[in-house]
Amino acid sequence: MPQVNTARKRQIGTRLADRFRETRALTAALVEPLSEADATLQSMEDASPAKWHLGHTNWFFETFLLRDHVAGYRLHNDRWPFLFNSYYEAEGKRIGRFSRGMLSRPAVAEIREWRSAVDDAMEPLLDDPRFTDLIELGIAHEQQHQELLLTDIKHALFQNPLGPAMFDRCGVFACGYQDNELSYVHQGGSVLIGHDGAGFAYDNEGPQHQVVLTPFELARRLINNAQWQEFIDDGGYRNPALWLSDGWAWVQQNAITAPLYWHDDEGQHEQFSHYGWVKREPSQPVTHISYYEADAFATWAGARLPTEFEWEVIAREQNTSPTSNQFDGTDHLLPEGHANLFGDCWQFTRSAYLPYPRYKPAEGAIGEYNGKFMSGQVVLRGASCATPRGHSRPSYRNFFHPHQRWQFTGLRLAKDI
């Protein structure tokens, strides 16, 4: 269960209600530019249709709050849980993940009506401290799916040879962050890792525990497109000595030669974005890479990826800038290169996604939220340009399989000292 202390429960009040309404409105707005066909596309099993995200986030509130805690509540449609349950075994049978793109019905308009009904039914619960934990979890869950919706539709539109744009291009490209200091330095020692229980956090962020670190340095800058091009030009994707065994097999089997969404033709260096095909700026942080690629680059550069504990310690020592490039419905969805550990892209660590000492998942279906995935995945830290602003924190643990790269994933380097 998420960690929300009792004192804070008494203070949340209307602020929690406002955040609920704002989150719900943003999800609905993200689907506005999409046609019915756009919203139904599923380009691969890792991704889901935008329409499914719209429904699944609604199912979450209807199931775990309205159905379970409001006497006499009747489901909007008792057949829809089969369509919009994701992976909760305790909630029974569900449509196969690979079949979500076959859901031509219900239409987007029907799902919008359902969301409106759930929003109305939720109103009496929003200021009730008994439901603070679950509402906080529901908001955070929906924010996660806002990012997934954005990355999933980007992958779907990428399949179209016309390179269609989801949004009109806005803003300007940053020139990349410059700093005279190249790295953060930490002298090591025993450090406290994990969320302290003050405010919301996912259960996988705790309990707090001691970790011993040896001295290290962490780069201030994310690796950018120009540096990645040097890696390519130097034969990075052709040199097996740089790669983990599974990574080299993945490169060979999938003919990987560059980050996802890169395209080079007759001197034109482009990348696919939510604004269609755009010029690839050398100073922008590289993104849409796999863990295998990040690890190979670090080896090529004579460095390594940080552990998740090293990243968290540095993040706690630094002030999080409100100008970091995260999603708030207005900023453009492209990495910029801000001077911040948060924003632009999620950063791979070399840490396996495993439970902390004394970790215990919650009972019931909610307990399936994080713990069941603690096998075969790696931890990423920070936030991306598609992460709703304020969603992440120093203890936040994102996680993906080593080969996955359709998310906004990048890297910063670390070294032992």
Given for the second form:
There are 4 protein chains.
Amino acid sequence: MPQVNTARKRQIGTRLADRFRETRALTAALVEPLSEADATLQSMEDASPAKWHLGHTNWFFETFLLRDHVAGYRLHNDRWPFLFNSYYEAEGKRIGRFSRGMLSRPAVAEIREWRSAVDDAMEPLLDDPRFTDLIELGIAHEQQHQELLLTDIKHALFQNPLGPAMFDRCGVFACGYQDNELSYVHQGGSVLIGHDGAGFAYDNEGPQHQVVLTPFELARRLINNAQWQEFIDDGGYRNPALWLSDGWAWVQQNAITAPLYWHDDEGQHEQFSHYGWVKREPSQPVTHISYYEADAFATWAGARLPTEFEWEVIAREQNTSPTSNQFDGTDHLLPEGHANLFGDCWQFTRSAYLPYPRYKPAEGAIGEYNGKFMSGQVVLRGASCATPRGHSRPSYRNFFHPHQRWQFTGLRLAKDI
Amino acid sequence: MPQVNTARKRQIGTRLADRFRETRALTAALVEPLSEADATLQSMEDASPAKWHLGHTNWFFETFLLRDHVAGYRLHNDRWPFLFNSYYEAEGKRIGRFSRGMLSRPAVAEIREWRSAVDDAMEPLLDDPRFTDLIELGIAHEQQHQELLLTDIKHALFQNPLGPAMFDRCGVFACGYQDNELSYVHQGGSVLIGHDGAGFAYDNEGPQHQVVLTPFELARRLINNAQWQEFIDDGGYRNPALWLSDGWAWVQQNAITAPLYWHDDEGQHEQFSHYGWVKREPSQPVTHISYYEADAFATWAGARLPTEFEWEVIAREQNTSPTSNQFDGTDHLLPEGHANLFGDCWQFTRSAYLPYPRYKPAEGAIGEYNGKFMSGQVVLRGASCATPRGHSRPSYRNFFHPHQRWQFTGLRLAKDI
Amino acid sequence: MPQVNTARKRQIGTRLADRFRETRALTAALVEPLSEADATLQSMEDASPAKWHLGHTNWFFETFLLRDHVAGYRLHNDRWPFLFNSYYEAEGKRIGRFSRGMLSRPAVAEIREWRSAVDDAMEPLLDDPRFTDLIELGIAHEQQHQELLLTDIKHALFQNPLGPAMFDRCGVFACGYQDNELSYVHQGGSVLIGHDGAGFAYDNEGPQHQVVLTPFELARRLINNAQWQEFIDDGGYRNPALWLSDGWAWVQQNAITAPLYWHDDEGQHEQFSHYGWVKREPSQPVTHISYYEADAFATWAGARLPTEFEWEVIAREQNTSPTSNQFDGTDHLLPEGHANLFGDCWQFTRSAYLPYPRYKPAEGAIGEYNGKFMSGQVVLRGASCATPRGHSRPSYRNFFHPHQRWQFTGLRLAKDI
Amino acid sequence: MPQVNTARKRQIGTRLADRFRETRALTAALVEPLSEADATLQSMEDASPAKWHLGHTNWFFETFLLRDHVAGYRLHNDRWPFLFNSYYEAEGKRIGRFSRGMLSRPAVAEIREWRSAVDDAMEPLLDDPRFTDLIELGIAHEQQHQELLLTDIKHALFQNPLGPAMFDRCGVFACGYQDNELSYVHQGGSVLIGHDGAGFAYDNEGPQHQVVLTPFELARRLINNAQWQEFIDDGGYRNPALWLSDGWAWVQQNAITAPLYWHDDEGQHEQFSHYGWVKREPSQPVTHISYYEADAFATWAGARLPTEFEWEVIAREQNTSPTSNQFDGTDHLLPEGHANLFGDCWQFTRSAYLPYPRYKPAEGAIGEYNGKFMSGQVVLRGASCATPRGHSRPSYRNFFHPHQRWQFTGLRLAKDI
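For comparison with the form predicted on its own, kindly provide the form predicted together with another copy of the chain.
Full complex below, order starting with the chain above.
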């Protein structure tokens, strides 16, 4: 099993061409520790096989760059777009989502060959300003799938009673930050929300617009495992008064009693990780919880979840680097809890994922990227230890359905003042 | 079968005691046209038997007024609270939601006796100012269930291949308003949203707070059946580009091709109503659509749904009476389309149902009324032809899940300007 | 609530016309204790509303006798055959099985009128020998539905937390027979199985044919509640070694721990009956068990279930009257355990329901009566306390799926000797 | 991809030790053409991954021979029995059936090592007469799983839109036998059924006993693809009169219109095979049909399915070698239709899978092998092109649920005379 080199953080390139190559290389590297069989597993409908992520991210560049813009380009394999399209209705038929786990063929090696061919064909386009926006989108898209690849394989390996590890050793986690009481404070009033147009952003981060806030405080620190254990010990999962109505139904139907990946056996407190089963650190941020759980915890704590606007305003003011503790291929894939807004886990807000005023999706298949998911989901802000470095920013809006919890999701409390 | 007297609209009382008595009488009157078997039907989990609404609204007053506040009060029947509690977890066990359709006993006559007993016991409380708030809440609660009783029995009778009618004749519908193009225009800026505290309102309508709007227009008229037919004829239900992702999945899984209650057979365009199957009027507002359908229509029309804030601002400015064409027990239960903001159908907004800033639910069982439903639902504004007169107002927030369509739901378009 | 007159057993007529009239009257009498709402309930897909049985048995005579054989006969109502056809594919479309519970209309009184009209129209046919076979079939068919009406309404009332009774008092049960050890003994060899052609029988009871048996004994007495309690106390429901593979899966998926209708609360041993909740008599035969449970009990007891051939041979030899303790409209609807082969409960055999050698179903819709159910079901022999008197005989083959248990099903053990 | 060597048939050993080694080697050989990912696929709950069959057959010998009978034997890996136990409740907990597809670890190579270790440890036992019965059972067990491995991987590869092949070329199929009319004729009377005790047999094949037959004929030839096409063209799948009630429900719920693995596209008649998609030969026996389909075809043809007793009597009389066209690792895995009773496909009978008179399952875990499946399944006789040579015999009883069709199942008609 390959070891994770934690010696030093990779540098993130600044030129577009460099970032393209680095992103492509990282995706390929993520599949290396996996056997052919590991890479083929699909453990639930929400997740996809690692092999599929490898192919799908390549399909994006072949389709929207090479096929659409390079005269005479011939598809590497005519039948693969059908396999590796995800949800782009405008791009024709695609394989049923839950059949992805049946793709024992093509083999990982065949997909690697395809990636090399696409990388070669992309080279002439990398410095051509006409393609900058599409390539930026493709890089961001591939980074998202890097995170999904990591969380999906974690969920798949978790199904195996042997508890196999993806990586073979687990770093030491010293988490010195203890001052749980400190908060960021904001006096409210009219603020500007959304991306300001400098650099790449998804369409759903704009247009920039004014929002009126009332005074609030936001915790400097994420809720950690020890605090979550208190919630459990206090009967949090058995008290309907703490829960949203849909959340309580979800708890009962699924017999939920702890975060996903937690397991206690004979006094051992463990959690499943990319390193297999490891001891659960009380001081680490809690992760792999649903929106329903986050909301119930906040109610139990006499607080609430922040809105996405409150979170963004604090993130701008703090001006912290959004990259620390994010994933760069050498990292440890466990949250550390350094009190950063970015890099330990995605943080639930109480905001529904909806369009900003005057938002318009792009035309064509690319326009399906974000807009069509704007119902039934909630916004998460920040970045996780599985988010590639350079992928997030203060205006970044991640979103999931309220019951999903296979991502590195956690929470940070807010209060009215 | 009883006839509906359309001679003149009932007057709505202004004194609390009068409104209590009128509301109680209207609920009882609504069950009159139904047989014992009709009143027992439950056609789906979302709906409840008419008999159950009759009992549940009575349970509310018996529990939260008489039991809690009248010394020595004895429950009419010890075992009935278990049957007629709905979702109040704090009030103990209750019957499974989908077992309500098995309640052939108690009989309607037994529940009527119970209602009379509760009405008598309530009399001394009606003019006591200590109970004003709770009685107001009980009246509003019972009015909501009047509307649900009407929409639930409609859905139940619809299941019967014989297409039975609840009422035995259907009024004439003259719908003179034709100017489809006119809109309300608003220049945007900071506006006040939420109930101002004068008169009764639910907790979810406050606190009042500022919201910043950008310039928009809102159609004066609801989308009608003829316009919906154009959407169908243009392939609206077959074009994934028009739909939200969850909506497209819903359309395909349920093979949706038209609003609920529409049926076309050999050139006959019909819809099911409280009068049985009737001809569909092209100029009447379309009703019984889901949020997904409303959103797809708006996209097809090159417009969008309004936010709940936009809708409320226009409603305040227009200052139209919120009562015309609402239900008062003598009405026709079909939308007419008089271009009012209230009274034809509930109108979808693109706003998720979320708490306003600084919102806090009340303590205890009463606090379960609104707050715990604040996930996964969308806000509808206005009132329908089945909403009791006097029940709605500009700050009123109705809410349903995006796939539900057994209510009188319709849409009014908005645009950025 | 009407009382059950237990003064004396009704006489069963011997002339066909008399039996027709008695059967029709008994069906009508069975609906009398039910309210309009009771008669409309459908508690599961296996069951049908009492009102539906009332209509369906009438549909049989109207369709296969009056419509097919009386010139100029006009259907009472053109739209009702669609509602009251059950499974006769050759008779055209029919209502979905689980929509029967939505038939609040037509009312019971309307169906009674229809029955009277059909009865009148049938009179001229009753003594016409051309119709004897069809009328015999119609009587037998209606008797089957009498039993189903009783077991279906029992299951529906059981859903109501109030535990309503169909009849208002419950007879005294003296069950004197105690000698549990005695058995019928048979030395094996070649025997004749199947109906001999004298009198009415269903097609599935023939042709008569030879079967070779090995020596066996068959218990004279049914397993009773006390013995079943021993099975429970010995962990019978928790020991996979006792169960068929499909049975064990069924036990676990449905969390089965006792017969249907058993309930124990604070030392009270009760069962639900047509008289509401009553004390469970240890000496009464156990009823409402599945084939899986019967088979597991037999394994636990070191015995086995008899084959249907073994049962039939003993029934012929004993020549006991098949009518005692069967239902005649005045009876008590609880098994007594008089050691009869007929009349307490249907008794599971280990025989699958399959065609006898050289069996051929009849042509046309009537041919759908029995043959098409010959897969996946097991044979039960005897008759229950809800089987109308005169309906059963030694060659009678009843059949149900192995998981079903809403009928009066019990067991009698067998052993190889 | 490995080629199939069809040069000459392997010889089947006669000594137990030889047959043990040959059987073990064949299982290992079957996995060779598969990638690590292929071997991990599980396409439905009925099927298991190839890797799992490889481990499970090894678990059998390690558990019931080495662990139980070799002093001091230590399990190769303590945690693997949990993974590779199938349904033996007496052997403790086991992995959920539908989680087998998540076993990306252990790898195929690790399981091969385990097999080698078990093979070595077995050597001293092979000639010890105390273990003959258990080893015979283990060989028969492993042969059954060889067939399942082949039919399961076929189903898994079928899910892949690319239609991958397991083997890389497909033999030529000359099928000269054309006389469709000839039948075996039997005059009925008392016959002996069941295994006579010479050589190995499963417990469910005995005890031998007498059965009385009536005169019948049995077709010499299996129904072929051309005849099945006639059934389709005649509307066989759309005519409820031809189907058992459960079968018709199955056809409609699953929209069945042809055998599994058939696909017609623009005049091309294809079927999926271990060689990928191949042309469908009209003269080849039809395979991959359910019991419901077989029964409906027989009804359409004016015939019926034979009983298992009729089939066995003819097989004894014909005394044909049960091995021709069965699988020996070099064969072609497509039925040829040489009019043999064994070797093309398993043949449905109309007999339910039930115990023979005086049958008793063995004690302990081994006793779970056959008896506990004796409900809800039907008996198939013969052997298929995927059945290892030497595995079947005239008294052999295979059994499946009536809706299953991923095995090589076909039919041979019978008639009363």
